[in-house]
Every structure is written in structure tokens, then in C-alpha cells.
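Shown next as C-alpha cells: one chain only, the form predicted alone.
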Amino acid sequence: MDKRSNTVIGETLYTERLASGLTICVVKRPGMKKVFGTFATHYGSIDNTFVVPGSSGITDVPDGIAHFLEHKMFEKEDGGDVFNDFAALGASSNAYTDYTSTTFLFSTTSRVQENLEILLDFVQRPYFTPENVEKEKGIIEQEIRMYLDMPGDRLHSNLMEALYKNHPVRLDIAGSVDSIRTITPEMLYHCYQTFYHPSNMVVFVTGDVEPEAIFTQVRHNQASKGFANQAEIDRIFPEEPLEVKKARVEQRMPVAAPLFMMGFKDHAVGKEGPALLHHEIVMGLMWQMLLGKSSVTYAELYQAGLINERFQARYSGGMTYGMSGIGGETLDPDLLEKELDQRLPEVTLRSEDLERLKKKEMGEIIGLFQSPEDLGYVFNSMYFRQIDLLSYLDVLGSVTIKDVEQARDTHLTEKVRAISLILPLEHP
């Protein structure tokens, strides 16, 4: 068992890695009533082209298969539903798939050992048949069509398709109606056996628990399953040009006011670990200084009626992609675009503002440990990008005003910028 602490925030992360490659991590929170547990795999919607460990051939699978697989994991061979198993123990459960990972989770205030056992077992007990796969296609097709009718979702999806020409991050996580119709049980088993191997996964538990008790339980659970360690999966991504695919994309939908999003494709990709964390912190601080709710630019755009309180500016990314998205509702998208183009390069970036925002960020990280769910989500996101959660404050402290200035100069350029608009049906 590895024990690492951050004395500044007074938190400790306990870690153990089993012979199968499975990593177990525990953050003990004495006195906290809720326990939150996750079982996550480094497998997301962008992992559609890969080489299975031990082979040389390239595998291509349909878009949306990672999300489809997540849905199917909850169905039991006897026809039962895993959600009911958790509910019978007084726990809530869920799962989600993003671009780079799939996470199964539970939250409970009692019977932690029993709930953890259910989590470990159902994620490692797939059951796919032609009949239940066909049934799921109808369910996910309805989900996809629902997303197609959601203006906010279309705003973001259209922007990603405009920014990216080849990278699969441009595609909806759930795939398309056509792509999911081609999924078979054989494909699901193939992806499961490749990406749901323990060496590609992590168990995370936080709450008032004893780390050694969690480790002992997981060791015992895994011992009878006979997993051997597996080599790293070779994930293949197409070459992505620096320039955007389209500079502008518009769609008309039944909305009361236009929805606007300006995006910038990041070309500083390929980072992981501390370098990636530093880059993401810099980008986040840059947007807070440029367009955060305490910024002058935000106040002036708000007073002019061009934005409202739901306007946001944020950066998101992984090891193979990254982008910034800024926007929300606006009554005049053309004027807002013009104002942003003019103002963003001219904002004065001051060291005193950066230090104030760094202190605010420090407080948010400390507060993260007060929410088991938020801590679990952030931990898994960081873990699969080789980022150490406990190093966050050290990396944050190293950020300088020159880092932020350089980020703005290199990121906010015309050739990596695209605009996505959702306009009312009767908008002139």
C-alpha cells in the first residue's frame, strides 16, 4: 500500500496495485456519512480504432459503442437489473461515458462492503445476446434523437464538428442512429475484453472507510477471477490539421433567443501528467481573467445586454485533443462576436488578478474533498491522464502571468477559431 499526503490541504491518498494491473485508490474522510465508490475504465467515445494487446491487426468499431457498452453492463443474465440490487441496499447507482473513460458508481450511507461487492461483480460480468442488444438499440436511438432536439447539446456538438476535421472527439459520445444499428454482441465482447481488463481500470472509494479494509475486500474479490496483467492498449488517432474544418455553423431550432458559442481548437496537445495539468490550469485561469464573472469584460458585456448570467468560458481537453468554448444566450450574436474579437486580445492581464484567482482556485480544490461525488469525478478524470490529484496545488502555485500571456497569444488565433449558432426559427 502506497500512502501519499498533502500537508497543505491535510488529505491523504492510499493506493494499491494488484498483480492483474488493477489500481485501487482510497481517500479516507473521517466523519463523513456518505461513501462514494467508482469502478472506471480508460475507455471512452474516442477509442474507436485500436490494436488489441498481443495482436498486430487494427480494430475499427462503430461510433458510440463505448456508451452502448456502458448501458448494457447493467443487465443481468437472469433478466434482473443491477440498479435494483443497489436500491435494495439503500444505495443509488449510475454510470457515465465521456470522451476518454467510462465510470460506474454508487453512493451510500450504509452497507458499504455489500455495495462495493455488487459494483466489482457486475462490471466484470458482461451479458450480451442478440435479443438484448437489439432491444438496447431502440432505447439508445431514442436517447440520440432526444439529444438532437436539445439546443444546448446541438450548440456544442456543432462546434466540435466545426473545429475538428478528423479526430473522433468531433462525434457525439452516443454515436449516431446509423452507427449504433451496426453494433453486435461480438463487437461488444471484443471491446469489453480489450478495455475492461483490470490493468486498464481503477477502483476509487472515498468516505469514512478504512483503506486496508477496502484493499482486502477488492483483493479477495479479484483473486478468484484469474486476471493476468495485460499490456498497454495501442489507441490510434488520425492526424488532425491545425486549422478548423469550418469557420462557422448555424442551425435553426425553436429557441427564444440565439445561442452563441465561439470555440478555439488547441494545438498544444500530446501532454500528460504534470505538463498536462499545468497547461489546463493555465488555460482555466486565462479564461477567468478574460471572461470570468469578476472580469471587466464580462461586466461590460453584461451591462450592454449582450450576455446574461449563464454565459461561460472554459477549456476542456485530454491527451490527444483540447478546446475552449465561450458563449451562451445573446440577443445579438454578430455584435457579441465582434466585441469578443476586439476585446479578448486587449484585456490587460495583471499579476495581482492572477494571484487572487489562484487563491480562489486553491479554495475550490480544498472544498472538493467535502463532496464525495465531486471528488470521485475529478479523481477519475485526472487519473486516466496520468495526473496526481494531490499535486494540484503545487502545479497551481507554479503558474505565472507569463504563462497566461503566452497561452492567450498562441491559443486565440483566427485559424483555430470557429463559431456555432443556434438561431430561432424566425430570426432575421
Given for the second form:
Amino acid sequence: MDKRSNTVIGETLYTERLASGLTICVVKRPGMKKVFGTFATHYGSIDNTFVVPGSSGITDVPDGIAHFLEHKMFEKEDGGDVFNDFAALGASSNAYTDYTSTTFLFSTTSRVQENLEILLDFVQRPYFTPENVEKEKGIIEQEIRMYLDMPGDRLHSNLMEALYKNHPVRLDIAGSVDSIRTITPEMLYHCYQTFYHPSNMVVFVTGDVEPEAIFTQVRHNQASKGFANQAEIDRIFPEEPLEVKKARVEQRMPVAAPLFMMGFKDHAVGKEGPALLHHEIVMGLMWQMLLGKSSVTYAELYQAGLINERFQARYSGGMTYGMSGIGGETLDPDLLEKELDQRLPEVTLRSEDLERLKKKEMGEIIGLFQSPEDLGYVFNSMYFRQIDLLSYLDVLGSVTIKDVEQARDTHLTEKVRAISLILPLEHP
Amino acid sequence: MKHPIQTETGFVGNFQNGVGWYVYPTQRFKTISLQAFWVNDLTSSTAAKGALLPHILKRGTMRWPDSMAIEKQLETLYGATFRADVGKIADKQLISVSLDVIHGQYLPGTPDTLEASLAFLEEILNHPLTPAKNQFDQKFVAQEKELLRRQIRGLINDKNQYAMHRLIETMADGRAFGLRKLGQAEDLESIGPTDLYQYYQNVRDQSPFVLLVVGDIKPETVEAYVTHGWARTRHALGSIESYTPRHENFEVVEKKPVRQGKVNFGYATGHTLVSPEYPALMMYVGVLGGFPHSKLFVNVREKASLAYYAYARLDAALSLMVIGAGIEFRDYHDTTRIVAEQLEAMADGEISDQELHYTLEAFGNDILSEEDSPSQLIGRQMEKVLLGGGLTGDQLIKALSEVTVADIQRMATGIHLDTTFFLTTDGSGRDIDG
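For comparison with the form predicted alone, kindly provide the form predicted together with its partner chain.
In what comes next, the whole complex appears, and the chain from above leads the way.
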């Protein structure tokens, strides 16, 4: 068992890595009623092309299969449903898939050990048949259609399609109604065997628990399953050119006012670990300094009636892609675009603002440990990118105003920029 | 100082003469969470003003004259989260201001962040920017009116919320609980900086006021602040008008360019939160559609594959039940039939031990989990203050555990379909693409 602390954050991470490659992490939260556990795999919607460890050929699978697989893991051989196993113990369970990971979770206020056992077992016991795969298509089709009616979702999806020519991050996480129709049990087993190997996964538990008890249980559970370590999975991503696919995309939908989002494709990709964390913190601070709620530009755009308080400017990314998205609802997308183009390169970046924003980040990372769901999400996503959560404040402290200036100079260029618009059906 | 009243919810404090304070002292959290409420009757003539006011309050104060200055203050407070907005419980409109801040003991130099938070709230609530006597900043009012007008019109952006609002509005048939918490766009037109300020003064000086705080703090600090600063003669909390149905099996179908149909059913239940039968009603709704093991999820989603989601929910204040699902347009009648079949099964007492057990366990988990969330603790306590009772915590879990299948079956006799609202395609939705 490895025990590491950060005195400023005031928290300790207990971790252990098993022979199969599975990592387990525990964060103690004394006094909390709820215990929250996740079992996550480093496998998301962008992992569409890969080489299965031990083989030589390249495998291509349909869009949306990681999300489809997530749904199907809840089905049991006896026809039952894993939700019910958790329900019998008074726990709630769920799962989500994003671009780079799939996470299964439970939340409980009693019988932690039994719940953890169910989590470990159902995620490692796939059961797909032609019938149960067919049945799921109707459900997922409705999920996809639900997203198609969400303007904010379309705004982002359309932007990703415009920014990227080849990288699969350009596709919706759930795939399309057509792509999921081609999914078969064989494909699901193939993906499962490649990406749900323990060496590609992590177990995270937080709550009023004893770390050693969790480790002992997981060790015992895994020992009976006989997983050998697996070689690294070769994930294949197409070459992504500097230029965007389309500089501008528009869609009409029933919305009250236009939605605007400007995106910048990041080319400083391929990082992991501390370098990636540093990059992400710099990008995050840059947007807060340029367009955060305490910035002059935000105040002026707000006063001019061009943006509202839900306006956002943020960076998000992984090891193989990254993008900034800036936008929200506006009555005049053209004017907002013009204003942003003019102002962003000219904002004076001040050290005093940077230092104040670092304080804000510090408060947020301390507060993060109070929300089990958010902590689980952040821990898992950092783990898969080989980032140490406890190093956050040190890396934050190392960011200088020069880093931020440099990020702006390299990131905000015309070539990597695209605009996505959702317009009302009847344009005034 | 008199001894504060300990309530069974873990909060200490009281509410009298229109003024209340409640503190949940605990070392479980690293944050201190504060939320102050003004409570008003929701009326068509004041709803828009009530919705506009919090937006003005967060634009500037005498000490921090613009939102940039306010935001810098929050960043200095280690990224404190500040909200000012409007909420709704049945026919009451709640204007609220909240702040979540890291407790000083976890920060370098151990600053007194409770003191700073109370000072911040005081500044926001009592010292809004008034460039001229007795009026708000004219620009702020004009800008926020425009933004609120857009927000009101933006309801259609969220098809779920839109369909749910239209259902409740239809069921209310002109009664206050059918009004939106944001009011109506046309009521904004006539609001100016002077009359909004007058409205603010009335609210500040007369509306019932409650401050709730969760964190590792001494209750006396909050009590002293509230009794010193807010104890003046205020209106009493008006009781919530209970809902009685005005329709029977009324159907509204609305066509819009959407890709997925939204069907919502609204039911009268015949019981309120303070009724001794309320735990049985909760069990009824839970077995029917509260969870993934419930009848609706299993039959509409898992067996028939008609929907991604299908649920039943209870509005605790009004005691009306809603059922919702997102479906293929052509499946409207099938969905309606399956939902009706599930209600019949409930009435026939077709409830297995497993369904009963799972539902009880799930409610227990939800109820206990609330204790880990400061905002949920505050919300639940506020609901209790407003509704004048209802069981919470372990008492509620105990009451739920005593509910029998016969009790649940008896609930079915009070359940009547008031209105069905179906949002469906106008025939164009499938053709619009990016």
C-alpha cells in the first residue's frame, strides 16, 4: 500500500497496484454517510481503431461502441439486471462514457463490501447475445434523439466536427442512429477483451472506509479471476492537420436566441503526466484571465448585452486532442465574433490577476474532495493521463505570467479556429 | 442568549415573526455553506420583479460597484461560489442568495471566512448599488431586464423543461402554482429602476427572511447576525395552497420541430406532505417510477425499448405526481397504454416483496446521502420551514419501512389522471440537420 499526502490540500491518497496491473485508490472521508465507488476503464468513444495486444492486425469498430458496451455491461446471464443487485443492497448505480473513458459507479450508505463486490464482478462478466444487443438499439436510439434535441449539445458536437478533420473526437460519444445499428455481440466482446483488462482500469473508493480493508477485498476478488498482465494496447489515431475542417457551421433549431461557440484546436498535444497538467492549468488560467467573470472583457461584453452569465470560456483535452470552447447565448453572433477577435489578443495579462486566480483554484481543489462524484471523475481522468492529483497545487504554483502569454500567442490563431452556431428557426 | 431550539433534522435555530435562522453544525465539510431566502407569494403581477431582483443585487454594491469587483472579492475568498437567483415551491417564489466558501481552518493563515461570508451577504442584501437615492442603477436594470426576457423566452431550448412546464401550467388552470418562477416577459416592460427599488425595499423590510448555514461554526454567530440585522416586523409565511384537480383525463398535444416526443402525465394524489399517509404515497411513486428497478423503467424502457428514460416523481409541496418519458412520436399510444397498465398493477396490489424492499432501500440511501451535501441539507430544511412539517431523516426511513402493500394499494384509489401533455413533431424535425 502506498500512502501519499499533500499538507496544503490536507488529503491523503492510498493506492495499490496488483500484479494484473489493476490500480486501486482510496480517499478517506471520515463522518460521511455515503461511500462512492467507481470502476473505470481507459476506453472511450475515440478508441475506434486499435491493435489487440498479442495480435498484429488493426481493428476498426463502429462509432459509439464504447458507450453501447457501457449500456450492455448491466445485463446478466440469467436475464437479470445489475441495477437490481445494487438496488437489493440499497445502493444506486450508474455509468457514463466520455471521449477517453468509461466509468461504472455505485453510491451507498450501507453494506459497502457487498456493493464493491458487485461492482468488481459485473464489470468483469460480459454477457452479450444477438437478442439483448438488438433490444438495446431501441433504447440508445432514443438517447441519441434526446441529445439531438438539446441545443447546447448540438452546438458543441457541431463545433467538434468543424474543428477536426480526422481525429475521432469529432464524432458524438454515443455514435449515430446508423452506426449503432451495425453493432454485433462479436464486436462488443472484441472491444471488451481489449479494453476491459485490469491493466487498463482503475478502482476508486471514497467515503468513511478503511483503505486496507478495500485493498484486501479487491486483491481477494481479483485473485480468483486469474488475470495475467497484458501488454499495452496500441491505439491508432489518424494524422490531424493544423487547419480546421470548416471555419463555420450553422444549424437551425427551435431555440429562443442564437447560440454561439468559438473553438480553437490545440496542437500542443501528445503530452501526459506533469507536462499535461501544467498545460491544462495554464490554458484554464488563460481563459479565466481573458474571459473569466472578473475580466474586463467579460464585463464589457456583458454590459454591451452580447453575452449572459452562462457564457463560458474553457479548455478541455486529453493526451491526443485538445480544444478551447468559448461561447453561449447571444443575440448578435457576428458582433460577438468581431469583438472577441479584436479583444482577445490585446488583453493585458497581469500578474496580480494570475495570483488571485491561483487562490481561487486552490479553494476549488480543496473543495473538490468534499464531492465524491466530482472527486471520482477528476481522479480517474487524471489517472488515465498519468497525472498525480496531489501534485496539483505544486504545478499550479509553478505557472508564470509568461506561460500564460505564450499560451495565448500560440493557441489563438485563425488557422485553428472554427465557429459553431445554432440559430432560431425563424430568424428575426 | 437563549438556548437555540434543536430540531430533529440536525439544524438548530428557529423561525418566528417572519424571521428565521438555522445552523447545521458539523465537522464533516471543509466548506461553510450559507443561503438566505426571502419568501413571497407567487403572483402574476410580481413574479417578474422577484425574478429580476437577484440579478440586480449581484451586479453591484456600494462597496463593490460592479460584478468585476464582486468577482475579485470571491476569488480572494479562495474561489467562493456565489449565487443569487429565484426558486419556486408550489405557489411561493423564493429569492435567494447563497455562498459556499472554504472554512478558514483549511486555508493558509486560517482566515475567518464565516465572518467574511456574513459580511459579503450583508453587503449584497442590504447595500446594493444605488447611484441616486432610492433607485437602482438604470443601466443594470435595462441590461438585466433584457437578459431575463431572453431567459424567459429560452424555455423552449430545453424540451423536457418546456413540456413539464406546459403540463403544470395546464393543470394549474390559472392558479399561482402554474406560474413560472421567472414571471412573464411582458410584465418586465414596465419595470424601472425606481419601482424595482421600491419593490426591493418592501421585500427587504417585510418579506419573511430565513438564513441557513451548514459548516463547522458556532450557531450563536448566525443567530446574532440574524437577530441583530433582520428581526423587524415581517409578514408571516403564508400557507401553501394545496392542489386539487380541475380536469379529468385532459389531453394536450403540441407540435414543434423536435426529434423526440416528450410525454408527460400529471396526476392528483389526494394527499399532502403533512398527511400521515404521505410515506405510503412516497412508496407508491417509488415502486411505480422512482428508480431503475421501478415498474416504469422496467416496462417502458427495458421490456418495450420505447424510451431512454421513464420516471414518476412527486411534487412534495403540491402532492401531485408526474410521469415523464422521451419517446418515438409513433409510440405515444403504446407508451400511454403501458403507463396505464402499470397504474392498474399498482391498484391491483401487484407489488412484489422485491419491489417493496428495493424501493425502501433506495429511499433510505437517498435520504441518508442528503446528509453529505450541504446544499441538499439546506434545501430540505427550507422545504420543512415552508411546508410546516413532514418527516425527514431516520424518522422518514422508519415510516417508509412500516408501509405495507395494502397501504400502497390504498394510495391508488386517490390517484387520478388530470392532464396528459404530449410534445410531438410538426413533421419538419427530422429534416433539419447541421
